[in-house]
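The chain below stands alone, shown as structure tokens; this is the form predicted alone.
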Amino acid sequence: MTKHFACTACGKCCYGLLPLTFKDAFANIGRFPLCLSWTPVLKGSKDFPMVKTLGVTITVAKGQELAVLIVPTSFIPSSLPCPALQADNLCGIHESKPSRCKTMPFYPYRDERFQAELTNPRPGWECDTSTSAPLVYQEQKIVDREDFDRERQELLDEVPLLRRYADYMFKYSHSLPNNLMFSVGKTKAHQVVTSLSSFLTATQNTDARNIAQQQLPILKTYAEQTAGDPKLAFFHNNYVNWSKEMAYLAK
């Protein structure tokens, strides 16, 4: 099987929940809302080797065994753009834009074996998969894959702090491992998010003030933006209960 595709910069996929490294979402903590989001994937699914090797695993009701990919993700609905999208559709920090964005549309959260099916745009999105485009996927494999590998690697590389901090909510959310069953094929309106200003408790992050201090006036932004629409409620009412979280760690 393979694989052609190319950008055409029609800016479609620049809207809602965007998966960061710690190293892009701290990068960019005055410009993007943050949580952390886990996403369930029960023993058997072809993505749970791979997610267990980038996150944790549990054991949950009747003995059964979810791997969960723990994620900073900037936290916007699907109806709004990426803050760095400008009105030209092309991207406002091109040059050091997330190693998500670079990536695309391969997914380093997947086995690259099944990876094709990414290559095949979402309705509405303009990409160009025509023989003409260039040919990224091959025999199972991705053909120029520098930026795949590095993201893996950033991945790679952050999982013994993603794991201290599931270690800590799992000892103080004991309804967290029930909402991660409860989700488990349901929609991203029932995604588990957390806050960013948990993670930086439970890892004792020394710049945590600072990191609040930039991140508050984003939430309380996007808390804004999102206020009065009932279909974004459940963006909206994280806003503020976070914006209370880090105005707390902004002291």
Given for the second form:
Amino acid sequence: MTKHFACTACGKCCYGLLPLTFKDAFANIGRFPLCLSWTPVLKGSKDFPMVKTLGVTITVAKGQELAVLIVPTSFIPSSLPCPALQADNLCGIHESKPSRCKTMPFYPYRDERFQAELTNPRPGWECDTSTSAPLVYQEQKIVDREDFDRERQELLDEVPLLRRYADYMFKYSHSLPNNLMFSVGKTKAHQVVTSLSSFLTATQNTDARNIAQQQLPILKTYAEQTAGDPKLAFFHNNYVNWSKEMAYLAK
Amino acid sequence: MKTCPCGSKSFFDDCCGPIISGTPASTAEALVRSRYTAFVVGSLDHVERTHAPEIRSDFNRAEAERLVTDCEWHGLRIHNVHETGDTAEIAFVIRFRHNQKLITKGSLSKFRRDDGHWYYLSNSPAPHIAEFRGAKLGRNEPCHCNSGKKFKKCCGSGIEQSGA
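Shown: the form predicted alone; wanted: the form predicted in complex with the partner chain:
The next block holds the full complex; its first chain is the one shown before.
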């Protein structure tokens, strides 16, 4: 199978949740509203081995094994654009944009053999996938693999940090395994998210005050933007809660 | 003088007050009561100080401070105390309202005494205690949070009555 792809700069993929490396998350601490998002994958899923490599594995009820991706995430509802997206639909931080954006349409959280479907535009996206667009994928390999490999390596490098955080969360949040089990296969609206404050505590971050000072105004802005819309209540309530925690740390 | 939020029926100044101010708790149970009361009155220095040194940096103070303001505290009930020498295990239930939801949380916590000071060590969930408690208290009985109201008008509001 061969796949062709060219970005037409329609800006449609610059909406909603954006998974980040820890490096990119902290480099953009004054730009994105951040949280940690937990995505469980059942044993037997084609993504299970890769998620096991990049995340953590837990055993839940009846010996069921669950692999979980824990990803620093720009926590933005799908109806709202990335704060770096300009009016002309171009990226305001193109040169230094996160690895996740550079690697699009590919996704190194998934095995390279399963990347073909990721070149298919989602509804409303205007990607050029005609044969006149460059060949980007053939024989289960990505043709121009520089960005994919770099992002994958960054994810691998961050696994020890991520597992340290997971150990902390499983030690102190006894409801977490159940919540993860419940969110298997559910939509993004039911996904498990945890706070930046828990990550800063778990990793004993000595720069917490500075981080909180930069994050606080972002969370407040998103809390205002999402106020009063019942469909965005999940986002709004989290922005409000995390604002309180960042306000305490920023003091 | 106000009664202590921990439910001991003593005055705050004769109960958790002095412990929160720094007087060592004489028993592990007194420490549990004072740590609960510290959340009610918003004195989290006491909670942080009485985490065992090896887990103190794990205390997410920012989150705890948020819970102090976001939760309405409805009461503490001590169920079982096993204090032997310098270690203790205590089963207890706290009830609180958070995001309009009434939450009953049963816990089994471990404590250790170092140089006359009791410290909190660890916690595991004990949901069976909470269920037992909920089943036992009648809707028209006085609420265990010592509000003076009937259970059904207080912590029991919004709880479906079981058929039993």
